[in-house]
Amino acid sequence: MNKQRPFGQEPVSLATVAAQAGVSVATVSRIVNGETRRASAETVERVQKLVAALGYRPNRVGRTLRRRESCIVAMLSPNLDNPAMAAIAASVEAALRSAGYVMILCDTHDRADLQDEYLHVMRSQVVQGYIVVNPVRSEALSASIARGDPIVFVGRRNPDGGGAFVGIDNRRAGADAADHLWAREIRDLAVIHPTQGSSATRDRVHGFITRLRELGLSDGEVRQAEAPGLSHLEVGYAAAQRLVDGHPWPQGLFCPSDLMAYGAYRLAFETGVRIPEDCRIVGVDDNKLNAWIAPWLTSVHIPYTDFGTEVVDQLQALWDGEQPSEQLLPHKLIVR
């Protein structure tokens, strides 16, 4: 008989089951956890029937605290309104779920204090691992690294250096954008970027400028403009304003994210500049919105849908005691 425990009644303990079965608490614990080889078939059957009749449920919280492990993995990611961040989160969540884990998602808004707050809270929840997307340097993150917590960095590398990483070769992505514009015989070139640029953004801009230098342009011939802010849409608009303030639009413009390209496009639309006829823009991400709202945008495609499997593989390697490593996924320029 499967007895339902009345609402508000104290949960049945292992000791209660053990007393009624006439065995030790340790024996009951082993049986409810599937370890039946050390007990007789008759004892196993008796305990299992009592467990069902009394409505015993294992205390998974207590087990987690004792073993310092759980099936929960925390992902810390900035600015989830960014389609790229949302795509990474969806890919990782699906991969973790397939592997039997539950993901807690926290939006750090690119702030060190929020990143630290979430790291402290997640540690108190005994999460089994951390995935930190586009990390920023912070006290709690450095402490987690020093403790040897299993952390996989995504998009941006560990700001303290080292660690497991999943991302792309951002410098190569910037160089590919330069090659694309150069191959179309565009020599009047410019780049815009955020003032508070991340390592990924800086690498993309550096790769773009370095490649143009190799192709024969001096640094002074590549116009640059930046703008403050965390919203790449707003940064793209404001940086483009600074770029063309008193100057003509360039024939080719590199934006280190698609959202920045959208912001630049808005300014071009408002000022009567035709895209791509008057200015060819190249972005990075190639998010799914491009097919719907940006058929004018050539972009470096980042395979975010493949990130999840790589992240879970990296976590598993850390759990198995292996040394952290880097996994660079291939990117591809999508020409429109």
The other form holds:
Protein chains: 2
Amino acid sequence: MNKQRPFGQEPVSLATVAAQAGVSVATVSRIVNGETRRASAETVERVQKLVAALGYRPNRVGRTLRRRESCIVAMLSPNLDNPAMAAIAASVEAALRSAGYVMILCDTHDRADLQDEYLHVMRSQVVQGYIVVNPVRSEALSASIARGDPIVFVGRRNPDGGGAFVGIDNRRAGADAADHLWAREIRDLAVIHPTQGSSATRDRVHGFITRLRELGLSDGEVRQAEAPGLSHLEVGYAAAQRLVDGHPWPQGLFCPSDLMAYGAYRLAFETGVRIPEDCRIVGVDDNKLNAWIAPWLTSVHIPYTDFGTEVVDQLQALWDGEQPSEQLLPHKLIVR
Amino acid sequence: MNKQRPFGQEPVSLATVAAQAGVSVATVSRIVNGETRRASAETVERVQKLVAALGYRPNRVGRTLRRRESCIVAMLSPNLDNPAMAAIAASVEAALRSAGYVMILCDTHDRADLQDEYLHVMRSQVVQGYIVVNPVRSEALSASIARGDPIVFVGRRNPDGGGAFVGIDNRRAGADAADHLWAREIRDLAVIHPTQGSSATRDRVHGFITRLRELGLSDGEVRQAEAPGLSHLEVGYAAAQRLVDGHPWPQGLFCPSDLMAYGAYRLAFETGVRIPEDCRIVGVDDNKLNAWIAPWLTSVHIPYTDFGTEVVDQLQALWDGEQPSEQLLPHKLIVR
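The form predicted in complex with another copy of the chain is what I need now, so please give it after the form predicted on its own.
So here's everything in the complex, that chain up top.
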């Protein structure tokens, strides 16, 4: 921390001002930095009075950084042709733009070597911050974290632990899927997942099974199947094939992503199984296209369009020298 | 052009070597620049002999550029959450990476002001080239073209005319959709389109109507409806609403993009019209997800996964000082 402060005296933090003003840290940060448009006149006045009264001093490093010429923030994201990733990118791009930054986007393909390559290139471009969607553990990422680069992790947490994070409560999302199917009195239940699942995927599956256990099903009563690969479409298809190989389709199926649900749907379509009449599928993501062409899919809606604002707020807090924090956004099951 | 040449003597171009060697300009360019892995030993030898015999001299500007430190190419693309745009971005990113470049991606939202903003930022980053997907006319773009920056246009042509281009024959794509529906003996035909359509969209619609005229339908016999907006999903829904307002659904409907077809599908689903039984829809793009969750949609497949290689070949030709050219890739109607 680079704050100059008298020995023995704790500095007044943005968080202290925010708590006393009854607003978010990001709001205080914006007002202190002269961005007063998004708050009401009353809020601006209340915060400014508290800043004076408490003796809050803005972090100089943050301000200096923000005034440097570069206004670029780099987003590293896997698999741009995954609709969920595209939705996050679009949302963050819009939020950065309205905060005066431009976003450049790099496709890591979920690979550590490419993530490192792009981190090196971006570092040479003097970007102001990093947004890493679904990070994987890699050397350059650990080095960047160790240097204290401003990084916000999205979707998956920092593989080294800690750090600023925007995402959802994935266990709760899986539990909500279980509750939904249970409430419809479906007891013949199954779940499919990728063999090499991310922490997010594992948490969703874990939440689903744990909730069903609480509701009275033994683990053996919940059928499970997995398949290898990185494409969730193909994983969904192959895992569903294994699930129903020599067995009937379950009456309820949880897929930890909509793309896996699309894969299972294709197998059902090809084999004459009617969705949702014969098998109710619950996915996660609530991709924008579901409302248009997948009316058979109930899905846990993740508010990707709100991710942008949260990510930018977290970045600005990091620039202001605040401690990184986690922001879990509310998800919601959309029944179709 | 920066080629040094004796007065009165035409320089030997890559194209001349390529024609005599019976290979592509890109292949000659790669071999001349020492990238011999992708060609056979015979081809490399034949090209090298011709280079010596004809006295071809590589363009120094291209070589110098290529040796500069930056290995960044900027892609400007509208609406990253359009699956077609995402498919182009993924393909170009992979091709650039295997050629030793990294791609950074900027979302222009189909807006001239944002296109200009990103062009300014990218210029300050000393990128080696630009790929502009679906360009719109803008000041900074015209300035960049006038400076001779290496730019490859994708999807839509250079709004100022000329330049390197990768895309498909959009009129032919529309005509193919007409032929497909005609061959199924469907004569009750309609087309929907955005009020502010791009040249690509207009060409597809024009090709559809022109072909039906050739087949014997008068223009009045082909029902048309349009709707304003930038989201093709919403345009498709609203235009289909206008089309069927007080009229029955047509037996065949051409939508100049798959997203518009999804919009029309949603209206059909909501109103109990069965697709494809009651109305056959033909789209354009053949989005990857169609095979998984839109088995009712016949679509003109655009080989987006091949776009990357073509775009990089064109960029390398521009770096070598070659004249820009147009590359139309073969499309194919996929019947589902």
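Source: prediction; values computed, not measured. Positions refer to the first chain, counted from 1. Throughout, rigid core stands for the largest set of C-alpha atoms superposing within 1.5 Å between the two forms.
Relative to the superposed core, Leu328 undergoes a Cα shift smaller than 2 Å between these two forms. Put the two forms on the same core and the Cα of Glu45 is off by 2 Å or more between these two forms. Relative to the superposed core, Gln316 undergoes a Cα shift smaller than 2 Å between these two forms. Superposed on the core, the two forms differ at Gly22, whose C-alpha moves 53.6 Å between these two forms.
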